[in-house]
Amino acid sequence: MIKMLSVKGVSSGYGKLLAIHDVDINVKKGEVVVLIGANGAGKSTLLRTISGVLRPSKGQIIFQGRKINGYKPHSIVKMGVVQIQEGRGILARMTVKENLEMGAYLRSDKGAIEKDLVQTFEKFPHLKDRLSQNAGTLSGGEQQMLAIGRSLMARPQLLLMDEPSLGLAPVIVEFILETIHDLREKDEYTILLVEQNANQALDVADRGYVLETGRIVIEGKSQELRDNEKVQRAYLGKTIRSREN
C-alpha cells in the first residue's frame, strides 16, 4: 500500500500547553485507522494539528510526499484532507442542500458536484427528503449523516473523523459505522478515525494506534489490539483472568 499520510515527532496543543507529545503515526491510501484512548488522551488535538486547526511546536506532518504543517485549514482541505469534527459541526440555520452544497465550496465543477450530491443521497435516502429543512432541526443521527455527507461533497481523499458515533443511539451508531465500512470497501476511501467505541471502531478498521496522555503507548493491527491484555482492560470492558493456579 501508498503511504498517503505520515505524522513525524508532532508535538501540539494550546497555547503553551502540549496535548500530544512526539507522536508518530503512519495511514496508507486505501485503510481505515483507528485512535483509540481516553477523554483528554489527545485524539482530537491530533485531528486538529493534521488539518491544520492547530500547528504543531515541533515535528512534520506529511501528506502524500508533501509537508502540510504550516498550511491553512482552507488549503489542506484543497489538497484532499478533510475534517469532520466532533459534535458535527453542521450549519444550523442553513438548510440541509446549502449544507452540502458548503462541503463543495472549493470547487468549480458544477456538474460533477450535481452528481456528487445524487450519491450522497443514494448513501443518505433521509437527506434527500429533507433538503429545503433547517439542519439544526434534524435529529442527531440525521446531523451526523449529513456531516459525512458534507464532508464526501469535498471529495477528500483522507478523511478524518471525530468521534462519529457520540451521542448516538445504538441502531444509529450501527448505520454509522456500516457506512465507515462502506466508504473503505466500496468507495475506497482513507480514513483516520478517532471513536471511543474501541469494540466496534476494530470492527471496521485495519489497523489502531492507542494515544495515553498524548503519547502513543500502542500500536497494531486490529486483532492484535483486541489481543493485547492492557488494550482489553482499559478500551474493551474485559477482565483478565489470572494465568496463576
Contents of the next structure:
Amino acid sequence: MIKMLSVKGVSSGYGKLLAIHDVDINVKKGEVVVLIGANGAGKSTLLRTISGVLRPSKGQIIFQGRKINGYKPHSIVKMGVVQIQEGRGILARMTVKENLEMGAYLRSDKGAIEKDLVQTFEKFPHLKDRLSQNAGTLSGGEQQMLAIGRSLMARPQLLLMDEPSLGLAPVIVEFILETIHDLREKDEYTILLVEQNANQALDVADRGYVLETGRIVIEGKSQELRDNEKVQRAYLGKTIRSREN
Amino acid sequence: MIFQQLINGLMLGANYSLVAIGYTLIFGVLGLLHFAHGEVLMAGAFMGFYIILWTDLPLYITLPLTMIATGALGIIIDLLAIRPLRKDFHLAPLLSTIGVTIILQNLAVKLFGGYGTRFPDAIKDYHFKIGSLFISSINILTLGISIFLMIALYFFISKTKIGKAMRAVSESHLTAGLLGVNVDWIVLLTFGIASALAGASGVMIGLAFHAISPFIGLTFALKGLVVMLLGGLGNVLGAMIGGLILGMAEVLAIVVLPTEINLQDIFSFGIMILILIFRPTGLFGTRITQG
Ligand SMILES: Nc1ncnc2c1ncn2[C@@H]1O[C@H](COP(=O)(O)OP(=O)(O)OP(=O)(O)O)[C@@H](O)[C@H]1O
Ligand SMILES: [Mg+2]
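After the form predicted on its own, can we look at the form predicted together with the partner chain?
Below is the whole assembly, all chains and molecules, this chain first.
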C-alpha cells in the first residue's frame, strides 16, 4: 500500500514545554490507524502538530511525499489533511447548513458540493431536519455527526479524528464507530483516529500506536495490541470515562 | 417638531451605527477594542474634504474613494500596529491602538490645524417643507447611504462565503483555520471593511454638520463604543439597531429636557453605565454575529 503520512522523529509542544518526543508514525492509504493513550499523553498534541496548529520543534511530517510541517493549518487543509478537533469544534452561532458549507470552504465545484450535501444527509438523516437551526443547539451526538459530516464536505485525503466519542452515550459511540468503519469500507477514507474507547477503536482500526507521556511505547496490528498484556491492563480494562470537552 | 428631530436623530444614529459596526466586527474577529477606530473616521472626513476641495468630484465618487483610502489605512494599522503584537500579552495590541490614536490625531493637528475646518458643500442642501416640517435633503441622503451600507454589510456577512468565513473566525480562529480559512487574511479584510465604513461615516458627518476637526474622532468613537455595548459585543445587527436607538434617544432628550448644558452626552454615557450594570451582554446579547 502507498504510504500516505509519515511522522518522523517529531517533538512538539507548547512554548518551551514539549508534550511529545521523537514520535514516529505511519499511515498508509486506506488504513484506519488508532492512537491510544491516557489523558495528557500527547495524542491531541500530535494531531495538532500534523494539522499545522502547532509547529514541531524537531522532526519532519511528510504527507503524500511532501514535507508539510511549517505550513499553516489552512494550507494543510488545502493539501487534503482535515482534522476534527477534540470537542468537535462546531461553529455554535452558525446554522447547521452553514457549518456544512464551511466544510467545503476551499472548494468551488458547486454541483459536486450539492451532491456531497445530499450524501451527508444520507449518512446523518438527523442533520437534515435541523439545517436552519443554530449548531450550538444540537445535542452532543448530533454535533459530532455534524463535525464528521462537515469534515467530509472537504473531501479529505486524510482524516484526523480527535476523540469523536468524547462525552457521548454508548449507543451514539457505537453509531460513530460504525460510521468510521463505513467511511473506510465503503468510501475508502484514510483515517488517523484518537480514541479512549480502546476496545471499540481497535475493532475498526487496522493498526494502532500507544502513546505514553509523549512517546510511542507500543505499536502493532489491532490484534497484536489486543493481545498485548500491557495494553490489556492499561487500556482494555473496564475503564469507563466520560468527560465534557 | 418631534418628527423633524426624529429624522435628525436617525441620521446621527445611523452614523453611530456605522462606527459601532466597525468596532464590533473587529472585536468579533480579534477580541480587541480598536481605540484608533474614531481616528480612522476623522481621517476619512479629511480625505473626503480634500478630494472634494481639489478634484470637485461628485459625492458618489468621493465617498467610495474615501472608503477605499480609509480601508487601506485600517489594513495598514493592523499590519503595523496590531499583528506584530498579537501573540504578546493581550493588553499589548490595545495599548498599541491607543498609540495609533495619538499619532493620527497629532498628525492631523499638524497637517490641518487644531481648529474646525468648514466642510465644502459637495451636494446642495435642499430643505423640503412638508406641512410645518423642514427636512434637509442632506440628512435624508446620509441616512439613506448609511442604511444602504448596513444592509449591504448584513448581506455580505450572512450570505457570502467570505462573510461566513468572517463569522467563523469570530467564533474560533482554531476551528476556522482547520476548515481551510486563512485567518490572517480574514482579519485584514475585517479591518478594511470596518475602516471603510468609518471613512464613509466621516464624510457624511462632514456633510451633515458642515465642519470637521482633528478631534471629531473622539466623540464618535465614544458614541460608537456606547452603541457596541448597547448592541452586544460582536453583534452586528445589535450595533445597527443600537446606533439608531441612541441617535433618536439623544435627540429626544434635547427636546424633552431643554437646558443650557449639554445633557446629550451625559444622557448617552448614563445609558452606557446603566447597560454595563444591568445588562453587560447588551440589549441583544453578545457576539451573535449574524443576528
Ligand atoms: N494549550 C496548551 N498549553 C499548554 N500545555 C498544553 C496545552 N494543551 C495541552 N497541553 C499539555 O500537553 C500535554 C499533552 O496534552 P494533550 O492534549 O496532547 O493530551 P491528550 O493525550 O490529548 O489528552 P486527553 O485524552 O485528555 O485529550 C499535557 O501535559 C497538557 O497539559
Ligand atoms: Mg486530547
